[in-house]
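Only one chain is given next, in structure tokens, and it is the form predicted on its own.
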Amino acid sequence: MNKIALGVASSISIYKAADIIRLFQKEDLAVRVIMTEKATRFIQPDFFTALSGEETIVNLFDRRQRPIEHIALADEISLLLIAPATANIIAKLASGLADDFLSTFYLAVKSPVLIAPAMNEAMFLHPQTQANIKKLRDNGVEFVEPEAGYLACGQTGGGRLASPEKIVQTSLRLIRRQPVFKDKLIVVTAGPTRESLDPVRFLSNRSSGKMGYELARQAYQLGAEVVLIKGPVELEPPTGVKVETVVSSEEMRQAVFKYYDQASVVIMSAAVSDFRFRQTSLKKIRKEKLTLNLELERTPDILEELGHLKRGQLLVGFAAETADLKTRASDKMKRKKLDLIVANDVSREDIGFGRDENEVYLFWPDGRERLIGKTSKRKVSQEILTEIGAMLNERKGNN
């Protein structure tokens, strides 16, 4: 099932709803909205119809509607989220009151419930509406925490609404979570690393962190607990995902290795320096002292030490190449005992380093290969880590 059942109940940040379906839709995720009586004095149904493509329910009982919606739009939906949710909602579904078609509906669903209030601090915290809450999570509901901000009586606390794009990473999280992923640590490096010759000069890559972030953010909708170790990258990092920065690959290393015995995947999609300047200064080197024969010196393999440091670990590795893709991928595979290679052709100006799109080949040690022709790295993210899930599901059936 590819729907959503939004619920959207009266409060002032009602207009973030409108974020939250665009963000779904980009999940290519259909939208359908509920919305209380009282949230229609907000913003008008017809607004959410348009952006939703889906006629938007107010009322129980509507001559446009199928008989008994309730009952088979619950059939329909893999999750009804309800964002923003009141403190009045929140009581009635606490307490079973079904007086509307939101409340109602709520009493029909089998799939998962998320709720994300939003409302004044002081009536978030009131033991009341805590009760209501602990109510619900204890029925299965689960619930996004608001956040700290301004708000919209003009004071500044608790009970803002959380950002779309948390609320909606949540949302998948639930919804596309796989048992073998659960409780598992996946470790991913992402972006470039930077040696640096003084505090103003560096040597570096072109790398964007865009692949790692993507691979970050899928594993942690599988279900996974994810960290992020990534380099000097401009990017906002994924909702729930724990991340660690770091600067040169000495640093990475001490990164990766602090997780790695708890690891059960790690993937190291960074560009991570092959060279560093053997002298350094920390000051700034004045440009007419500057020698034109720089001497350099190689970083440590992490990636060669994982692989020969393995307990049991499944150990993911990326290959940038400009020619004989295949056969380089296939022996770096091979040199540091790699699970899973994942290989593309960087000399392209339309996939690759710092675009949103890649192509890339998958080689397995056993001979097995795949090519995953251009797409969003999203999209690439989503099919590597489905290979990965195989490959556990795998190894589970053998033990």
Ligand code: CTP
Given for the second form:
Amino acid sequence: MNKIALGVASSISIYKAADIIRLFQKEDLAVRVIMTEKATRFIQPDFFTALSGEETIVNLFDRRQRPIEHIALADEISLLLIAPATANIIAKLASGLADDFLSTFYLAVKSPVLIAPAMNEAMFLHPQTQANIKKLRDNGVEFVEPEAGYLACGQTGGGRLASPEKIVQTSLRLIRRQPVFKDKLIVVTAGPTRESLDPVRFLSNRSSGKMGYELARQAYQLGAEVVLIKGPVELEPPTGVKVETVVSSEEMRQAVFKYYDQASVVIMSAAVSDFRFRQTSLKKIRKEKLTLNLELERTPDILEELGHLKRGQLLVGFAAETADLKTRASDKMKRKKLDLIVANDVSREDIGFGRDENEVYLFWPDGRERLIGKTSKRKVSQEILTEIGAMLNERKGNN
Ligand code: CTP
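Okay, that one was the form predicted on its own. Can I see the form predicted in complex with the named molecule too?
So here's everything in the complex, that chain up top.
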């Protein structure tokens, strides 16, 4: 099912519901908005109707709806999200009151329910509100915690609606999670590494980190615990993902090994520098002193080390090739004892490094291969993780 019901209550943060709708639409999800009567004092229902392309629901007895709309709609949705949720709607849902469309609908819904509260900090922390939240949690309702920041009452404190991005990412995890990823730790590396010569000069590469970030985001949506170990890139970290920032290949190596024992899957999408300077200086080297023959040495191959030490972890590597894609990628897979290798042609300008799109081949040790044709890095990551999910399921079946 590709529909979300979005309940909107009367909070000043109601305007953020517009961004929430847009973010769902980008994920190809339709949104049906349900407003409380009081919310219509802030924004007219027509606003959400125009944005969502579907008639906004406010009243239980509205001739424009199907005769028993709250039951019909409950069967069509994969999630009920209430954002923003006020203290009043939370109290109503906790006590099972059904005196308007939203509260009645809540009782009819069988899909997951997610609530994003927004209110003054004192109201949020009030023992009655907290007791209501606990009661709903005990009934399986999930919450996106409000954040600290500037509140409409002029105070600064907790109680502000979480960001639309965080609310949507948490929603997607509730819709897309798959049992095979539950309680599994997936380690993803992303971006370039930087090998310094001195405090101001370094050796690096053109990796943007986009592919690794997308893989981390998608792994979180599928229900995994995710650690993203990233080199120097400035992208917005994905919601719910633990981020470790490193600079050099040696730092990346140490960070990966910190999690290796607990990991079920390691995806090395980082473009780890293959070389570093044999000698480095803690002070800036003056140009007169700089010899033109700087000596380089190989960095440790993290993936190869992981391959030799693996005990049940599923290892995924990347290969950036300019020719003989299949032969070279397959050689790397064998040498590094990988379970899957993702290979792309870096001589092409339209995909890969720094681009939003990619086209990759997947190769498996048993000779199987698959092309993921040119598409967004988001879609490519979804496909890669679907394959990883299938491999995890297969392993479970074999044990
Ligand atoms: N990798 C690693 N440690 C390194 C170098 C690379 O873990 N020191 C990982 C990368 O994260 C990637 C894969 O190994 O998953 C890439 O293998 P590599 O042998 O570096 O191949 P290419 O980058 O494709 O380059 P080349 O063909 O020049 O070796």
